[in-house]
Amino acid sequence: MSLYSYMAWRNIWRNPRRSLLTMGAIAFATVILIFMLSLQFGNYSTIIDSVVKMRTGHLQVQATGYQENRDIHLAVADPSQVAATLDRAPEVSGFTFRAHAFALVSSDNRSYGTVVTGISDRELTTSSLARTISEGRFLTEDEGAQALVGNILAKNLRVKPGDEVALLGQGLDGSVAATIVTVRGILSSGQDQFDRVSFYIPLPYFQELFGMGEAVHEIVVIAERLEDVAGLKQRLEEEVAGDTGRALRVLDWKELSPGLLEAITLDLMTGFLFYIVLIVVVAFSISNTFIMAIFERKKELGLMLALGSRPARLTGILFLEYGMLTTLGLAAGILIGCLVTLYFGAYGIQIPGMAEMARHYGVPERVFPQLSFLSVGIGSGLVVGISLCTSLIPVWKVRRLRPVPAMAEG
């Protein structure tokens, strides 16, 4: 140890209660803003999944220009081909079929404009639509005639389970699409949009129905992980849409749902205004610690000046103090964060009203807090930068100080 270094650790522990109440506070910093990046990044990757399962998947193949216009002659004529590269993909938990066509659906005096949404038994692994059955059961691809309905649509058509409901739209070769469906199951997810409009009948019946031989509107894939996610749209791309002549292309979850990344967005913001507020907290309390050792010891410093140490070497022995405190406060609070992160991400947090919401959104009734680098980043270089900001204040009034003065006032 260099003899500033030794003078720095001896400063530190003449006054060691103020010297540990600095390093808790840093210490204390640094848990909070671990373990809450940890519990929003959790949070966030719990959201994804459970409104990537309900709707979109993590990533779709559609027919170029079919997000955007809704056209149902914008279809994957054969899908199979790309089932085969996903077969292939060890990044791939499942995938779907779904095709889609707006219709006017009836019953008795009601009638309401609707689309009707094609889906196979791969629903029943790759998605959460059946936890949402409030009524009724899933239906499956041989039932034929049989729909599952929205709940909010099912209110307005007055309908239940054993119920008849008239479809009337047009096919994909201009035909008209008419029948009739009994209602097998109403769905209640929560989500007051989608179950004013979810209307499904079994894949095989709509691809008859509408005319659509063995093409799809969408090709649902659900990743292993969402880490796996941006790779598995790369591979996709070069080995699905890389064919120019079957004009396909590989949108993601972000693509496919905007709107759930500006609320993640809006929502992480949110967050750093809390984290600011506490940061600013805590560099008073580090602020204070810091210029009160200086008043304290100002003729000691006056002192060193009159007998020849340049301000130079004292402020570098005071950045040596202070960079001692942070380091100290901070390994301990990483170490405290991470270990606190990772037993609530084992065990989950129970919020209180939180079963309710869960069984519709089909999310899960415990916050699981997920650690990772970028959590314990994120929060330990705040700190850190915080630290070094609080501690130029200090050093500022030590280049300041002369020599008589000093001695004087001390």
Contents of the next structure:
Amino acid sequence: MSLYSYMAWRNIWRNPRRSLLTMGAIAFATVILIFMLSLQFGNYSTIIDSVVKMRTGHLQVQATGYQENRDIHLAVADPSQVAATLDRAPEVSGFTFRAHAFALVSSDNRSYGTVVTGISDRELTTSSLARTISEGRFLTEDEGAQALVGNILAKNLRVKPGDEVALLGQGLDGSVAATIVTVRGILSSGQDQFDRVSFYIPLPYFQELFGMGEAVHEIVVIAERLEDVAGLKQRLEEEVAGDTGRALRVLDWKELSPGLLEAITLDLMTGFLFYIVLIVVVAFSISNTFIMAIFERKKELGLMLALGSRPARLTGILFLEYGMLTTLGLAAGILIGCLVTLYFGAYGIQIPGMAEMARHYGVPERVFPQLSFLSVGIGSGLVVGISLCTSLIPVWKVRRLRPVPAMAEG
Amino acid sequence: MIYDVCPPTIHLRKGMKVMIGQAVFALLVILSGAPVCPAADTLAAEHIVDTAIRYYRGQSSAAIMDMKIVRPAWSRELSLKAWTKGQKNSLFTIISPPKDEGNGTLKKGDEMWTYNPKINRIIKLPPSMMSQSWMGSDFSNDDLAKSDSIVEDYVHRLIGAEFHEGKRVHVIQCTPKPGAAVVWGKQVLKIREDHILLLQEFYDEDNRLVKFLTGTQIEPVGGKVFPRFWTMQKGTDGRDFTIVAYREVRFDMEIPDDFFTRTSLTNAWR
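Let's see the other form, the form predicted in complex with its partner chain, since the form predicted alone is already up.
The complete assembly is shown below, putting the previous chain first.
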């Protein structure tokens, strides 16, 4: 250890209370930033994951224009070709086929217009739909005229498992598609807008009823990890969309539920406001302790100048002191921050402000903060930036110090 | 011609002075070439619309129609029988193609039912479905019933006049009355002086033309002059449209009230 580092280190511990307070302020800021960022990121990934698993998937292959028009004619005619491509992709954790058609569903004397969805057995390995069954049981492909109904729609229709529901829609050829199905199960996702409209029947039965042949409307893909999505999308676009002359299109979850991305961006913006306030408060508390330290040590600094220290040397020592304080505070902050985050990451935390957004997207209200390099990196990076900036103020003050008045003052 | 658009009631219980005033006003109108009389504008317009709708529907009517739905990628034809009585009752049933034979809709008052022979069920349409497409065509359930909503739920204003085959045509703008349960932001009607509806344009709330109905080949049909072809076109690009042609139609015959029942709906096609 060089002389200057030794001097800086000794200076810090000459007034332990002052130094510990400064480190405490830095550590506190680090803990808060790491925890809040982890909480936000954790919340987003929970929401994204649940929306993706529940509904859209990470990616979908659709006929071009289907996303906008929802026209029954805009179908993927030969899904097996796309399936073959997906089977070869290592990033794909699962995929399934879905078909949709607008139809009137009617019990004895109540009827509602809704979108009927045909689902395949692959749904079990792809989405979390089967987990939302609250009554009855899930569909299988070979069961024909059976249906799963959202709990609000079921309540409106006044049906329960075992009851019959008439279904009236329009087939691909324009003819009337009508049938009677038996309710097999009730779905309760906890998400009202979803439970009010969901109506599922087996895919082969759907294709027969609506005269679809082998065609489907959506090939829903779940990737192994969220990070794989962009690369997988590009590859699929080249292989699938390219082969079919752009008749097919690959959409990612951001395009499939643009509202979700908007909600996240909005929440992030509100979060930023909070962080700015936090940063200002932290900056003041750190600069306060730094400046106070200079005032208290005027006599000492003046004496050093009188003994022949150059101001540059003095500022060097001060910088070293601040660097050590920041490093120690930061280390403590990162340690405590990670521990706190890991604790809540394991047990979850209930946040009133986020509950509404969570309910809207049908995810559990309990939030699990997610510790990541990103949250730790951004958190500690911000703190280092703040202390660096605030330490410039006392250093600048020292350069204007004159030995005699400084000693007289102190 | 001017008095055509002013309802006759205006002249009742009015003094000589008013009459002179009106005569002067009428003269001014003639001189200025403007074919409207603003004071009675709304009333007159409503009268024209009401008469046209009554003329269109007659006291009662029975018809066989051919419908062709045209899309860029496909088209589809179907034939149907239709009965209407008064302003509120109507019954439609499909007679071809065989696959869809017997599917029908009954409208009575503001309520509507649909029947499918395959599952042998009558389903009541929720009010929200009234603006939905009828059997996949460009006509909505509401359009086909051609109810009196256009008279009751809208405020009418004469906005112009043109000529068609030597006859005067009134151009009428209809805007929804406050609180009226209608889906359109505005409708524009062109009604010929012999009460024939030539054009009905449907605009959304942003004043964009959504679809329009045109009546063509005006000739004696079923004892009165009537457009034989009705075309409902979506948007303005001419890609999606539906043509209805009257194969046979009879007006003003006796249809008993109890014909418009759910029983008829299940039996009318046989």
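Rigid core (definition): largest C-alpha set, two forms, superposition within 1.5 Å. Here the structure is a predicted model, which is why all the values come from computation and not from measurement. Numbering follows the first chain given and starts at 1.
When two forms of a protein are overlaid on their rigid core, residues whose CA moves 2 Å or more are considered shifted, and Leu124 is not one of them between the two forms.
Relative to the superposed core, Gln146 shifts its CA atom by less than 2 Å between the two forms.
Shown in the overlay between the two forms, fitted on the rigid core, is a CA shift at Glu321 of 2 Å or greater.
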